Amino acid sequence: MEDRCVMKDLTKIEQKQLRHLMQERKARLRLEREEEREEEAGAEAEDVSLRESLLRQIAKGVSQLVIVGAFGSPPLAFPTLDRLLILAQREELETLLCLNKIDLLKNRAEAERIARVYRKLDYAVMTTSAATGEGFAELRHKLEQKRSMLVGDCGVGKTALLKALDPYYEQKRTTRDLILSVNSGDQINCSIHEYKLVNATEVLEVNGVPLHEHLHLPHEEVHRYFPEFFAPSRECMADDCLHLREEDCGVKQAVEDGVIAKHRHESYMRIVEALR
């Protein structure tokens, strides 16, 4: 059962094919974003503000999204992580997935198995523990000379991470309040904490807005952001297969065979259902 929850090792040929598919995906997504920007350029100013993503409204200069998840209780929230990964892809932001609180794991191999799933999809992943300091030398290196946004569910240890990065982080904090426009036309209030830490490390943290709940795209397009679905989907009987409850679905078969991590497909299904 455990093996079914992770992606099996790929052959060199399969890895090459996956990298090629991911390059095609990135080029396609970039083209779509360029087309969206062209449409926005000709629209009324108030309409542009409503379509502008929350990430860009919060911090236009951010180059890296640091997505923090944590082991322990409650368990690692894969739907939240995967939603944030989609947001980062849509904004063409560099992404760092930080799996925190590994000191709470009885079996450290679990962390590596999960990290391997995302690394095979070309995501940068690291495991850390604010309690023991494990992984922090690498984390500091990844954040130096960059302007990053720290995101993740409440309780994953973002504050502990900041403190471990710089014990005097609170003294280096500035706060500003923002009113954000969401796709529905509503407005929400939030606070942005900005930390200018040692070694030219700039970190932003947003309070009051669960960004993963503001993912807006047609549910039929979610599969584009799950690159491991590309090759198996060619075996789907239906051209418009959503890989949910359809018969003869290549993606579902790949999950059963352990080629696709079970938690990734479960996360995908939850995202699709929420966007319908």
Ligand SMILES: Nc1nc2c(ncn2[C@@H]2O[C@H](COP(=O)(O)OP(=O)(O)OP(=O)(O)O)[C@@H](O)[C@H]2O)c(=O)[nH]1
Contents of the next structure:
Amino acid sequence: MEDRCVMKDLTKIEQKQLRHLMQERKARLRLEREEEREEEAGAEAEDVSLRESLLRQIAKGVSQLVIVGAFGSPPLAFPTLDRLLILAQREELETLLCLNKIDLLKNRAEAERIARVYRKLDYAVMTTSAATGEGFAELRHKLEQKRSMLVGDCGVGKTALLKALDPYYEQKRTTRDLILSVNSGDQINCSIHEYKLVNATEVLEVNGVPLHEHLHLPHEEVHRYFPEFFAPSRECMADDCLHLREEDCGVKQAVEDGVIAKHRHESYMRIVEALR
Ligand SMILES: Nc1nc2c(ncn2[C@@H]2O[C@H](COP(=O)(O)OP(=O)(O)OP(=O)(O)O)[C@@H](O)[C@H]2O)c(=O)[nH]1
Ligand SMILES: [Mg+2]
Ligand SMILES: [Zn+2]
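Compare with the form predicted alone: the form predicted together with the ligand:
The next block holds the full complex; its first chain is the one shown before.
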């Protein structure tokens, strides 16, 4: 469908450049994470658990992170979604962005616009309604034969999605407790529900830990997880521009021009400010 809203269509050449940049970025991120892990492996045993990300501690054996957001009131929580996308990228987990409660949205074009923003960044996106069953054939298919972890703010409909996938989901649940090491050095308790549903669909859900609040990385590195900033940042006057309050910033200009979605830049700013 043609893009008519905030995001301007990229030309074919720009799309090719963006794809190339994203591939380079993925390779670079993978290399850096491998180096970090090698360093961790060489560190003292107790340090390893402290430095291991919370998601990595929880998501062992998980191949896909299903990030659930919801339309309606309150509106979609982009900072949570964008934080979870960063966490997934850092752990090289496949992601599926599931925008739920589509039935509550009067303006469907709005859902399409948001979905397009993320699809252009190479994320798998789908819209669902646990109330009407919309999108469920696709969701079921994307979860089959996989071990996925379901994450998202309270009330977005994670339980409703499970129920719609399998009405007997509660009988197929096992629960285990886990003690996690957080960045501060403290330990926290959480429980993990594991559902073994039909067609080899395994779904995990963590209780007691808002994962998106446990994003730890240097604030100067956050921009690496916003691939749409790469090309415009070449126009920034300062080499170390953080695209916040600087003047002559190519990224902010691209936001003004509608090339970068405003909500993505807002998420970025909030994440950087929180990590400073
Ligand atoms: N209209 C509509 N309501 C939904 C949908 N999905 C869930 N709900 C409702 O939203 C409320 C919260 O749904 P839950 O499934 O409990 O949300 P959750 O993500 O499991 O929340 P926590 O367990 O607190 O993290 C419930 O009243 C659901 O009936 C949907 O697609 N459409
Ligand atoms: Mg729930
Ligand atoms: Zn800039």
